[in-house]
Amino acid sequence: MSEMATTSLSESSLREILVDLAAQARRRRFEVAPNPCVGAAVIAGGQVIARGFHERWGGPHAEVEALAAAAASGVPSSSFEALVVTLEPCSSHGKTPPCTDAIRSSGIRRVIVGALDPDPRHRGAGLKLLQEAGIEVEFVPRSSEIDRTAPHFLRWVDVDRQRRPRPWTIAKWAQTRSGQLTPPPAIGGGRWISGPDALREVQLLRGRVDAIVSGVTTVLHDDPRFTVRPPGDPSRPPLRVILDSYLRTPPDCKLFTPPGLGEGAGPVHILCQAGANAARHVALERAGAKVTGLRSSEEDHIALRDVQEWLWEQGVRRVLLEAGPQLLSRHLEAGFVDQVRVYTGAVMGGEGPTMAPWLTRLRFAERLDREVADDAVLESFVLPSE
């Protein structure tokens, strides 16, 4: 691999493409992690004809974006010089084929990337694929490092994180503007804090997922659904998981109501203290739930690691935990929260222990402010405390 080899642009040139299109895949870092942020461009007579990113866990990859849109910009085939990508292509088969494939099939005869895969497993493979399949692989460096594009990354392929694997975890919870995550009586039924602009966002970030993980509490107070419902992508809804340590789950709560039409609702798995109560085990199964014993903990809850290893045993990569304070808690306090969603409502009041405590004491990064409609909403990295 060269480090620069001679192409229709000057290296910095090369460098001002890479440095642009790593900032606008910056933009959909809290939508794709724990992927990284990609962007891909591909070059034709000197000019950029088309771009791509990766723009939603589980969706399409930047490569094969930017290639998809230089197909259909009219230019030929023929006439692409280069595919210019911010991060390594990816060697490896996970939600999407991989990206090497998709570069060898379209007849690119160039790849100018501007940073190797930080994973110890994959590093310089992807570049070896390519330069065995004869397409010629040129290096830019400095210009997309991935500790400034991606730095969730590179906590996701941490050694000590591959030693115990555990599902990446989103923690998404409303709350009123005075902290509480149980609004007024009078105000959504006692249940509705978010405006339906903000609910329409958890949909689609329920459709985003492997898993969804609630507690028992939760389902006594809401009795919830937690399926996926438009605009969410109801053809792959995911797990649902209820941590329920002693089988309190109503058997007839709306968990096991078959979804309606246009809506996606994954397996119920319970997860309870092993050896507990034999007759609501199979009451719940008859429901239709999976039950699972595990271990207890300390504090005569089930032992959160254990539920980390069960998830990552099923496939797990990216979990929504959607639950009350204190399974949030539980959580938080374990280290097991890698990114919050947090959505405020223009309520004031409320019912209940208020999260505000632990928004003051994490260590955010990345962190993003915006509004939905009446909603504020706090996105951000959760870092390990020090």
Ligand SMILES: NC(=O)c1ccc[n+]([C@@H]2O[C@H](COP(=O)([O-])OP(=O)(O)OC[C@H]3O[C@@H](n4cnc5c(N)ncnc54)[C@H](OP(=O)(O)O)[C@@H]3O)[C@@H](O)[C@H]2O)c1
Contents of the next structure:
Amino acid sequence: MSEMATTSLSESSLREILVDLAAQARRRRFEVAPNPCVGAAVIAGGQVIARGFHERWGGPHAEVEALAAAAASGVPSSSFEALVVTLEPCSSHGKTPPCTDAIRSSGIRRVIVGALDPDPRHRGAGLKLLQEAGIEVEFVPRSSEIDRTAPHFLRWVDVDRQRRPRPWTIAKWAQTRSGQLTPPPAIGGGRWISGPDALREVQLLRGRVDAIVSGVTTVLHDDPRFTVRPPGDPSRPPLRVILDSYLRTPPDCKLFTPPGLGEGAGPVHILCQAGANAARHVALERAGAKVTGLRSSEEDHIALRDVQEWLWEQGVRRVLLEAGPQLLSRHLEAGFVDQVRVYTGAVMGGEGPTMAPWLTRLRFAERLDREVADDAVLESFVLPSE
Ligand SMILES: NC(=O)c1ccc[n+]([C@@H]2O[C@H](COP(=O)([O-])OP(=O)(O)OC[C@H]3O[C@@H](n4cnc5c(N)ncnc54)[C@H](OP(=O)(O)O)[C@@H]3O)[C@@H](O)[C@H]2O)c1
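Target state, the form predicted in complex with the ligand; input state, the form predicted on its own:
Now the full complex is given, and it begins with the chain already shown.
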């Protein structure tokens, strides 16, 4: 692999393009994690004619987006000089086909990358495949290093984590202005803290995870359905996983009602303590749940480590934890939360415990505070405790 750029652009121009692509890609960090933030551009006539980004987890990769934008630009593909990409293209099947395939079939003869894949299992593999296909590969050092563009990805591919893999977990909760998760009974039937725009964001998020995890107390209190409704993508609804040590989930709860038109409802899994009440087990399976017994923890709930392993075995890689303060706290204590999204709605008062102590205790990284209509939103990655 050459370190000298040989397009009509100088190495410093290429570095500028890569730095800019990396900065733009980073804006999508909470949407793509645990995937890395990646940006790509197609060069023709010494200029960037198209850009593409990995916009959301499970969605097309930046290279594919940039090549599609270039194809739609009206510039003839015969004049495409190079594809510039902030990270080595992937060469294995994940949620999408390998980018090396898309690059090979695009006819592009030169690929310029700003960083190698940090995952030792894949490092260099994409570039080797491209070179074997006769594509010239170049590297521009000090342009889009992964520890600056996507430090969360380094935590995801860390060897210790790979040794005991667990899904990337996003803890999402809504709190009142006083920081409580259960609103006063007078508000919207005692349930809605967030405004309609925030609720739409949550639907989008639900459509971009493999599983939603919650606790039996939330089921008993709120009777949620955990479905995906537009603007979320209902075509691949996440598993709905309820942690319920003693099988207290009512077989006639709304989780088991068929989804409405245009709604997606994933399979319902109830995780309980092994040997939990057999009659309830049968009743819940009749209602449509899959019931799985796991080991119990010292506190006599099901053990969260076993839950993590079970989720991983089901192929779950990105989880949305939509639970009450008990399960949220247990996950945070165990270090099983990688990312948070906290909505503070325009509602006063409230009931029950708050998560406020956690908001000061957690080690946040790359935190973003924003607003959606009347709600304040905190998004952040969570670093492991020291
Ligand atoms: N504002 C929000 O974002 C939001 C979201 C969800 C819920 N809520 C509210 O939160 C309240 C319920 O709060 P919650 O904290 O009691 O509910 P939760 O966290 O959803 O569920 C707690 C239950 O999960 C079960 N569980 C299973 N394994 C566990 C483990 N390892 N550790 C801890 N619990 C485990 C326990 O029951 P078993 O021992 O029987 O298994 C426990 O009682 C409701 O008022 C609801 O409206 C608010």
